[in-house]
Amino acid sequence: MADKRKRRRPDPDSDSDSDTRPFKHLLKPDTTILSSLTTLAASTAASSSKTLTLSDLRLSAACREVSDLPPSAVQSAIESLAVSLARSILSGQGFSFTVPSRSSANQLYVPELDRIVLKDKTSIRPYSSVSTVRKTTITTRILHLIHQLCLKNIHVTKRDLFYTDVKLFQDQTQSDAVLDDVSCILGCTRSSLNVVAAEKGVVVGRLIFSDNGDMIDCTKMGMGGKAIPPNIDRVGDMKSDALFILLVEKDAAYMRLAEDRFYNRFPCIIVTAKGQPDVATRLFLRKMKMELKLPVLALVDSDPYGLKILSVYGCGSKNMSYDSANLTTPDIKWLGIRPSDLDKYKIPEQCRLPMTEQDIKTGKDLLEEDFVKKNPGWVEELNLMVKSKQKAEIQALSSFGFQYLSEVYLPLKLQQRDWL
């Protein structure tokens, strides 16, 4: 008698031996990728050294960089400027601050330290000039709220600073644009002022450290992790047996190995800032590098805006050049997904997007960026994007399964080595 029962189609993100998925076979046993970040994970550590500052090039003099001061040291510097200001009022001169250029034309990338720094040029803002008397008037308002915080030694997110006189800032990014400006003049970075961003960044995996004295095991968060701190003075007693720090661009892909718990199977940290970096979570991933002493490697989508934003964790925001010394982490390595991934891989067609014609000017202004140039792999993965006009997400691989990402494609690039 013939057997009717059907058969059960192989589950594509199944271990079996049957497993078809595209280029699993390549894959060694994990003991062997684990000794190799072993090794990369020791020459890190080693390699680590004094970092270069502006003084040790001899650039102090032309470049502006801030550094962290106290509340108590904000609070004297804008008392100090208060008192300058009141002067120059009484003697008939009027007032107005000089104020540090963030243009464009106003920065530099160092390739010593490849990251980019502000020059040392300066604007006047002027009360008495019609063209400045509103903005005058904001700095003027936002340094009188810093003051308050550090007299009274609290922290406020931007949103809070912004309705405190919604009729006078109009639109919060004019305040968060002052903000910035103010921290130049003071010299101090953001961070110093005590005012921060919503929490947006997330972490978890094989890290321990204290938040505010609390102390926090981000293998027990669950899949959302834990939610980075807006305050990175609150952290501290970072401690590891992690080989890698593993930087991911989305919170869709986040997720999916925070579920599928990779951290277990190669011991990592998985941290996200979902998309554009804000500064708590750059602030964290430095602190994790220096103190770890750990590679990172970063898993962006493969057209331009995901080399723009491993760019900004690297090499640093052309808004934010000032602080760059603090917001920058060294070395990190391009993992994917890269343009060389789709046809390597075989991305199917129907998962690759067209770029637009916005994509490809990205893509080409990149090409003429300094920090770009330095990398001839980066130039090379880039020429490729904008000559073939292909781009893909990294839930592209989720056409070969929905744990192809964890199960096969970062082991096997891991395995490979295969990072610029």
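Right, the form predicted alone is done; let's see the coordinates for the form predicted in complex with another copy of the chain.
The text that comes after this line covers the one chain and nothing more.
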């Protein structure tokens, strides 16, 4: 670039290596950025060791969470339950299940844990009542099926489970709901029951792990990446020399970073659920965070759904709150695209989208949520979004060239430690 005559006129789309792209000139050498990331990784690892639990807060009596159990433990739990039920029948006490309530009235956000958990309300599900006899039968049948799955140690989907007895279950929502009840009754996660969700996430970058006994090196997964396995209990032996985990909302941004092998310039693990987080990706992210003790930086759209997705990863969805400890990844940082980035990075007006009435309502609702309120920086950003009534997708950065995301925006964000 010494020969100035070769310089072309500024062209935001030229995607060339000239310095005309906005803010490119602010970038320092990669070594500077890397040393800052090393500090972040070290401090995250140090703070990760003191993870709070319900019992630390002396809430374990009043609140309920489930934990991962091996198949043999689930099997024993079901057998013990069967024995106690038989005893109850023989002693004339009858046949009934005690089921923890999963209703929203029984849910509690615990700020210290930054998670939603279940309170201690339970209900009795007796076989001898006309109103509960069906549900009691379904519960018994699901317990029987889960026992078989754990015995053979195979994994099935909720849909498979439903089809084993359509006559009894009638509708998949019925077997699904009882499956969640069974998780709560046995005190174990749904994945411990060997019932798994369809996976749609992918991972690429500086991570080596075992999937069902095969060692996977995610730096050697090309551009497609490795599909995240549906059964987290067969995932193990995680090793990494990454400095952070980059959680990406969308497929297109993931693809850009994978093709550019962003993880080689800044050692990281790139993971995406391609939109709405699925259970398998949430479990996988949590496992990475827990085992590798790396900071998690999130790249989402600048709209209420971007923040909502971040919150599902971070503190769980309401309908699986009993499992929040195992599904959520604490301390996710909001890297971008943040509402304040729109002006800061001079995103052209035509690449911003007006928020719909529904968007604005969702944004305002989020401002009332505990997990947003506890982070003043997020509140500020969300207020700005709702006030400006503008949103933008990650792809809006393509207006400065296709590789602006991987070559300027993200490196600059990392350099400036610009996350909340």
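Numbering follows the first chain given and starts at 1. We call the rigid core the largest set of C-alpha positions that still match within 1.5 Å between the two forms. It should be emphasised that the depicted structure is a prediction, and the values quoted were computed from it without experimental measurement.
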{"query": "Is_shifted Leu366 between these two forms (CA, 2 Å cut-off, rigid core)", "finding": "no"}
